[in-house]
Structure formats: structure tokens, C-alpha cells
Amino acid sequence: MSKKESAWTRFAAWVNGEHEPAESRLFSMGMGPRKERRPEITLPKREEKQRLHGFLSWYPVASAVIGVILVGILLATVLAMPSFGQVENPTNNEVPAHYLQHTREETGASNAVAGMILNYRGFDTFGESCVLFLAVSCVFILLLRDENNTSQKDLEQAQRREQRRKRRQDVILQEAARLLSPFILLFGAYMLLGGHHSPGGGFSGGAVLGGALILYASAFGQDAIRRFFNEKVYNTVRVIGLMLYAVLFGYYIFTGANGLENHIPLDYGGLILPIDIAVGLVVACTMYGFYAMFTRGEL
């Protein structure tokens, strides 16, 4: 194509409203770089976009239908259950009576509630402990700050926030935490170790221990608590707590299902006491892990 024809072509395009951008004209005249044009949407991409639009248009309707079906199933199940409080219901006759009469001799715990949730229904409680473990693990995945997901600017901002927090430390809070933290830890350990004979147990004792850690970290900062409870110790404690529960209750199920003799004495609570300790460790680590991740993004 000659220069005359090229100029005429550009003039005709300009008349028809199809003029090129300034950068393209400069490039054609050798006076500047030419930007790459965006590729047009091809037919397969257009079809994918249409399918995605169709899926998103039907998604709310499908979600509503599935929700209605699930609600209908739950309502039908509730209506099929025996009426509450009827004398003929087996749950009002056999199960509570068995728990109250045989908890001491079968579990070694004088606290019927602890015997029920940690022995008779220990598998459910193990599932709850797994939920807590997975919940704090997901929070770690989302909020844990490391070199792979944190820029230098974010690190500098976090350091400045920590310096401002240190300058604004409350003396009253520090003195109260220094005085109360040992007693709170002692009371949490008491609830944890005596839950099979008195009100308390793994969940309540672990919550008290986690609250003591949060109070100490709020008063003195996470740098102070990291001296004895760093990330390595934290992960070790929570993994050991969950694995201890799994091993102990697995041993109890195996021996009971196969008619084998259980060699763990019941004088001091049997399996209830070590399981209480395991649950307490998981609960305490969960509470402190949530606090640490949401406040600072690290342990």
C-alpha cells in the first residue's frame, strides 16, 4: 500500500468516525510508541460469560429451593418426634435414670454432667473439640501475617501501631493483670482438674485459662506473653490436646466395643480427668488464638 492510499484510508476512517487514537497515529508516523489494543472477546469467552450469567441468575432461586426443602425435612422430623414431657417417652424414663444412677460406677465421675458429655456422649464432645481446632486453624490461614502475604508497608504500619500501643499502656490495667492473672490461672486449673467431681470441666476451665492469657496480653502486650507462649508452644499444646482426646477416647471405645478390660482406674475420674485436660487445652488455645489473630495477626 502506497503512502497516498494509506493517507486516504486514514482520512476515510476519520470521516466515518473510526479514527485511530493519537498514539496509533504517532506510531504510524514513527513518532512514538503504540499501545497494544485489548483483544476482542472471542466466541468461546462470550459463551462462557453467558453461561456464568445464567448460573448466577438461577443460583438464588436454587438456594431458596434447597433451603425450603431442608426446613421441610427438619419440620417433618420434629413433628415425628415424641411429644415433650410424655411419661411413655424412653428419654424420660431410661436415659436420665441410667446417667444419674450409674455415672459414678461406670465413669468414676461424681459429676453426672461431666460423665455424660465426656464419657457417654464423648464422641460428640470430640467433634466439638475438632470444630474449635479447625475454626482457629481457618482463622490462622486467613489472618496470619507472614512474608508471603504481607508487604513491607503493612509491616511498618503494624510496628507503628505496636509502638503507639506501648506508649499508651494503662498502668492500672497492668497492675490489675499482674495481681489477678495468677489467681485466674489457679482458678482455671482448679476447674479443669476438679470438673469430674464438682462444677467445671474442660470447657469452662479452658475458657478461664484463655481469658487469663488474653488479660495478660492486653496489659503487657503479646511480646511479653511470647516469652513463654510463642507460636511453637501454642501449636504444640493445641495439637497435643486434640490428639490426647482422640487416643484416650479411641482406647475407651475399642476396649468397650470388644469386651476388653479397661485398665484405667476409676478412682480419680477414670478417663474424665485426662479428657477434661485435653478439652481445656484446646479451648484455651482457641480463645487466645482468636484474640492474637484479630488484634495483631501473629502469635
Given for the second form:
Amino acid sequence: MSKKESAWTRFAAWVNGEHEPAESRLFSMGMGPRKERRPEITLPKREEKQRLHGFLSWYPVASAVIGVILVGILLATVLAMPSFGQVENPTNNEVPAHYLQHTREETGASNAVAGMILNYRGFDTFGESCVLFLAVSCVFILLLRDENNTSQKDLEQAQRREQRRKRRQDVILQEAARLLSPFILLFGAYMLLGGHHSPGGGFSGGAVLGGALILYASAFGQDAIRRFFNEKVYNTVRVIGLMLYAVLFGYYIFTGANGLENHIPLDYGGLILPIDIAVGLVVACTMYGFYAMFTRGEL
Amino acid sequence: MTLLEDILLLGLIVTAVAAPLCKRLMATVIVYMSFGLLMAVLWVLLESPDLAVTEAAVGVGVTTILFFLTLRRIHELKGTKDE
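Please move on to the form predicted together with the partner chain, as the form predicted on its own is already shown.
Entire complex below, previous chain first.
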């Protein structure tokens, strides 16, 4: 047990950059022997000017030609495709007909798009949620300020910036945020909860929720939003969203997906509604996390 | 309705051409934002409101905010030079 613990502490120290692994040359960049510098080529000035002039004259022409060729290829492709919405199109086969007919009774969603992305293609959406989760985690790794990468000077600068922000608060922004952000939050919640029978759903509803949080934070500062949405709450919500999705969809798959018998009641959107909420939580946290990391490097 | 669609499509082309031609990066971001807004209205006219809502929220709102924050970080906006 003690050996395992010491291995764990060593690993943690290595992650924090305080401890070098035993085979340090495996992980550190080696310094090879210095290469001989090439003797500098000095063109005569006039010649260089001429060369530069020639380059600058053919560069726009070449880029324009390449762009026109690319646009031509794309336009030819679009024109060669079958026109939109025709009956004899190859995409108009029994698959979309089945989806349009049976979405309601198989998934409980009257919005066929929601039934498609959250139920039939649920794995796809799960992958996208994981991508968002990982993206915001990577931004955290790069930009989050903690005691290891913040110097005293940075802290003082941040404090000065905060004081400057407090000195000249934007009245228009604050009043607009005070008026608008409750309604934006309400609309986001409506889109989240009604995604199975009206346009909206997890991604757009979550983005609207995140937008409301961003508006509130940019108007009143992050101290105001930290009263109810600090780092602990943020991480909890984000992880719970993804885990909720994984557990629900895993349960759905293992009890028989795609119209097989399962125990999930299909009233009120069946599985779509909780999955929508889970995706919305992840997306809202992602949006707000990007904003917080880019502005101040802390939640 | 088709006249409105034509106007919107023309606006799409104009904004798409104008965005890279702007001298200031802030103007580029704003023109790109108007491109996204036109696109969102077009999605509604093309009967895909799901896409319209997502475009308006993500493409116009959050992307523009992130662009502005990046511009502030690289001191491209007016009055964001470090003292």
C-alpha cells in the first residue's frame, strides 16, 4: 500500500512538474551538437528588390487563379448534385421514411431531428459532448492560473485590471444585462426542456445558457457570478452532465435500443429530455469556461 | 419570400468577400458576425430552425465574444495596451 501511495505521489509530483522521472532523458528534449551556421547569403540590393517585386506581382495573380479554380470545382460539384427535395433523389429511400414515420413511437420525440441526433445517433452526440469536455479541459490546462504559473507581477496586474474595471463600470451594459439575462436564461431553459417537440435541444439551449452566463459575467464581473457558480460547482455540473449522458445512453443501449422492447416510458420525450439536459449542461459549461479562461484565467 | 432570400444571399456574398478585405481585425470580426446573422435568417427561411438557433447562439454570439477576447489579448483593440 505504501509503495503504491509513493508511486502515486511521485506521479502527481511529475504531473505538477516538481519531479523528474528516472529515465529523464526519455522525456526531456536532448540538445544535440550545434549545427554549423550556414554562411549568410547576401544578395546585391537591386537584385533582391527585383526578386521581391517579381514575387509580389505574381503572388496575387496566382492566389486569384487558385481561388477561381477552387470555386469552379465546388460550383461544378454543387451543380452535378441532384436538386434539393426531388422525389427521385437517391437519398429519398426507406430510411428517412422509416425515421419520419416511427420517430414518435420509438423515441417519444415529435421533433424528428431531436429523435435522430439524441436517440438513433446518440453515440455520435456523445462523442461530440466528449470533444467539448476535452476541449474545455485542455483550455483549462493551458490557461488556468494557479500557484505554479502565476508570478507576483501577474497577480498585481490582474488586481489593477479589476480595480480599473470597478472604477468605470459600463452603465449601458449593466442595465442591459440586468434586463436581458433572466430572459435569456429562461429562453435557454425552455429550449433545453422543449427540445423533443420544438426546435432547440441540448446544443443550442446550452449555448444560449452559456451566453447568458457570459453576458452576466461581463457586465458585473466574475466575482458576482462566483457567488452561485464557482469552480467547484462548475466542475461538478460539467462532470455530472457527461456522466448522466453516458449512464442514460448506456442503459438505453443495453436494454435494447432501436425500437426493441425497453422499460423507458416514452411520455414527455422519453430518453430525449434527460439527455438534452445533460448535453445542455456540458455545452453551457464549455461556453462559459472558454470565456472565463480567455478573460482572466480563473473561474 | 424569394426576393428576401435573394437579398440575403447577396448579403452573404458581400459579407464573405468583405470580411478578409477589412483593414482592421475588429471590423473583420464584426463583418463575420453579420455573415452569421444573415446565415441564421436564411436557415429559418430554409425551414431548419434547429440550425438557425444554433448558428445564432454559437456562430454569432459565442464565437464573436471569443474573437474579441483574443483581440484584446493580442492588444489589437483600442485602449487595451498594457500600461
